[in-house]
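A single chain comes next, written as structure tokens; it is the form predicted alone.
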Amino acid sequence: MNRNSNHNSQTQGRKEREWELRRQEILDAAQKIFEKGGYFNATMAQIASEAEFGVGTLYQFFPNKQGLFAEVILREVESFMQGLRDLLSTRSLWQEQLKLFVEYKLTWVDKRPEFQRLVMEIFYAPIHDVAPQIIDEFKELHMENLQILQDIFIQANKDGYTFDPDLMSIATMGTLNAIASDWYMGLLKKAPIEYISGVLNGILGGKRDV
């Protein structure tokens, strides 16, 4: 009896792993197609072909293209945030955390222009039944970013600075987001990573070596 129970548990566990593996394969394929041509130009047939599945298989995992697109965006954004959380947890000094925050954000933007385009598409060409869900998630993540920066500037004040943590967190996020959007629109003469030193010096007033 115990043996059958263990066998059933192992079988169920294998099925769940296979299900999740297929789901991730579909998300990977969908992200590639969406990043290549944008949401509106992508079709479920193209995604199925990229994933090497039948179109019907896609609908077993996702109800429609909108739901699939939302999952692609949310997965990537959460991956970004988890990477930031993990990175910041390795440093305790506020100067190091500030530097890592700016470097991480602008390096990610620099390396992922296709995904940045998808993010901009959400805000400039709202997608029915998708935009509200994604925007709500972006709001939560934006608030988390602001809180991280506020904590950094609070620690800086304990070290002799006189920052307004609320204002500085808003200004820092605004600067980084402006660089990201201007980079996507082709308005910058330099890559995002080339602004890292300037952003840090601007925050600190150029008083210290960052």
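In this text, rigid core is short for the largest set of C-alphas that superpose within 1.5 Å between two forms. A quick note: this is a predicted structure, and the numbers were derived from the prediction, not measured. Numbering follows the first chain given and starts at 1. What changes on going to the form predicted together with the DNA:
- Once the rigid core is used as the reference frame, the Cα position of F53 differs between these two forms by less than 2 Å.
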Given for the second form:
Number of protein chains: 4
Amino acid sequence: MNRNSNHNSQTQGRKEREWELRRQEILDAAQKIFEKGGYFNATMAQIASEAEFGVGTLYQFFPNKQGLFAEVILREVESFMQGLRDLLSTRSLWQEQLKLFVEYKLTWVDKRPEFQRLVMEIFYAPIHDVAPQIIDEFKELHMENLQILQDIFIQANKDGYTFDPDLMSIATMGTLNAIASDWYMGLLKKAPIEYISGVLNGILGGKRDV
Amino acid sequence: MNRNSNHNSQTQGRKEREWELRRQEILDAAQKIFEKGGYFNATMAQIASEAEFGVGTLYQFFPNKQGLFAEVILREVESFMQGLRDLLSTRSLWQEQLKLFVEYKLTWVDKRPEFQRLVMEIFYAPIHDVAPQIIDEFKELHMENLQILQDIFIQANKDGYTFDPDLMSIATMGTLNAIASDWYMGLLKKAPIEYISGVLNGILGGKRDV
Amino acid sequence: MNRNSNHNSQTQGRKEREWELRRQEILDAAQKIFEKGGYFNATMAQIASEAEFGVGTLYQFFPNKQGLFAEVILREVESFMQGLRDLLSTRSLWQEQLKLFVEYKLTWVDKRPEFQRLVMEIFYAPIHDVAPQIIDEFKELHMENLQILQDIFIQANKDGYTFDPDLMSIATMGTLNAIASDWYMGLLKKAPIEYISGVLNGILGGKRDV
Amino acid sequence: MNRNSNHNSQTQGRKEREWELRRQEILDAAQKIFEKGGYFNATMAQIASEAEFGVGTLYQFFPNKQGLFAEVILREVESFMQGLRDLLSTRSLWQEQLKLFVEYKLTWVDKRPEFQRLVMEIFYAPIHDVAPQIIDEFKELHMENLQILQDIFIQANKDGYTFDPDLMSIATMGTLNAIASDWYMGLLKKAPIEYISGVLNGILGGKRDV
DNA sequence: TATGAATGAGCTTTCATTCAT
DNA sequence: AATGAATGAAAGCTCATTCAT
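What would you give as the form predicted together with the DNA, now that the form predicted alone is on the page?
Next comes the full complex, this chain leading.
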């Protein structure tokens, strides 16, 4: 799950568990600070203070500020993705999967409005230039989202729909992200979750090839 | 209207024209640097060097780094909006307007792939906090986009379509922005302009209420 | 009179007179700005703007900021001294001269409360280090003050007083300057001119050697 | 009372004592640099170099240049005042107190000739504008001086003298400060301490109302 | 002669990172 | 292992001075 935890939790000793605990405390603190003002306005001292550790301690767990930021982002994105994977694996009908996908994403946006901002920060240069592995990993996860949607639309076409899976996956993600952005900007008339049925209708309404 | 529109050389002296020229040179240089590494990684020294001016000169034309950034963003966004307004005013049928809108946006994305990143940078906290007038002005322009699309979908409904104009304006913008983002990230299979007909079909296909 | 004016005003042409006029305008403007915030907070641009000249023009009349400041100070101090000399030359009795001295100084303080501050600024380092000629000239004028007072007290001793001229000249100047400082600081209960008789009484009262 | 008086090493840990030590080292270095060229010519880099610390370290102990300057001034002034208070509290006769006051001030001037300049710098505009608490605190201490002298002269009047306490306090301070200034400027024939008896004679000589 | 646009050295201040304890 | 004092490079911005017009 976590890239730095031992895979076999049976063999973890107290030491390892405490270490992982402190690591997560730091990540929690860092996420809070990063969400407040973005990467550049966060300082290691603020994060250390929030985490109730010394500044030096942060560097025992993470190589530098960028590495800490990367872990925060990826932990959140992976948490989102894992929840999505778990959810979709419970259903096999594409209609149900599409509904769950839209519900899950918009519920997440509702609960974690800063998430969108945090994710958008990835496209910034310093992370671009100096920590390309983050952007790569993020791209992969973004593509996983698109692939899930494409598979759904491919299934739909087997039921007589005529979606362009490539375009529709982009359009669906784009629509959901636009709802998130506009919500974050305060431009939305309704809460994100109230758009669920509208989005589904918009996708499915009258699209069947008969 | 447009703050850069005093191009009436009839009433401008040589001084004014040269002043405006230098101002645009600085804005060009700043845009280049800002696009490369984002607001925070850009330094005034880099911009000055790129513009082939001394650092002090930048401060003769702009009050500070933020002000310069704001002008860069707004110049670009307003240029986009003005082109859009001019274009749409030539047609009155909603179908034609929608087609022009999608074409215009995707053509722009094709020509200026950095534009999306530049615009996304606005949502960052520091600019948020310290220069709220930028974010306000940007919001207004974003809402103008949405309003144009809503008007188009309202017209469409008079022709028997059953669009939800609110949702469809968000979805259309979101889809176009997603194409822009994915293009910028290198995740797109085709160039943005190749998605034009797909997007239009996706919106219009089978949506008529009959 | 003015160190930069031709001595023979008969031979001054229009050019010379206009030049001197502009010079004084700049000095007036500079004095106003220097008095407002001191030497370091004044900028050449402010002074130029106040004088309604271009910045470059300032450098046609004065070598640099320090030189301009020096001229401002010395013009004021010399004006003070010249007025004092003229005034004292009208009387020969030491009692009258002492009275005039005290009156003159305190009236000046009343009219030009910033004068004290301006003069104190001389002791600052930049002028100290880089323009020692100013401090020297100022010292000379300060010593002229002390000498005038010493002469008065020497005369007084011939009338039976037992002043220590050296100490009394310092004490008298110090008292008058203290009134000026405290007035400038807003710590004085009465206006400077209301201290005139008190100061004279304090010096003369019961001092006669009988 | 005195902000630097936490010298009770009983209750202080090693950390606290070392912290206070470094703080004083920085203040010493800053005082040296400020005395040399005044507030504006001093740079934080010079002070850091003199203190043998990095520049950043200065900002761990003081909020900014102005704060550092304020502490330097107030440390010195309060040290002067505390010594004065302690000294005067040992005697109750006004004659003795006046003698001690004059001696103390002139001895201080002798030992710390830069002190006067440092104090005069307070009256400068920038410090005036931006750090008004310094000027306020300084005014209070100056007024404490004047009050001490006024009390002395009020006592004297009970013994038959006819001093104007208000004026005499100003005159006495002014005289002592004038000795300090002239000494600093190199205009004095004798060392400050050699003026002690002269000043006392000047004040008391023949002043009794009989 | 008068100008003011252009300059760039130099300032204060911040903060990620290190390392002695 | 945990600390946080110390660091110093690097940033934004100012302004006295110059010089082409």
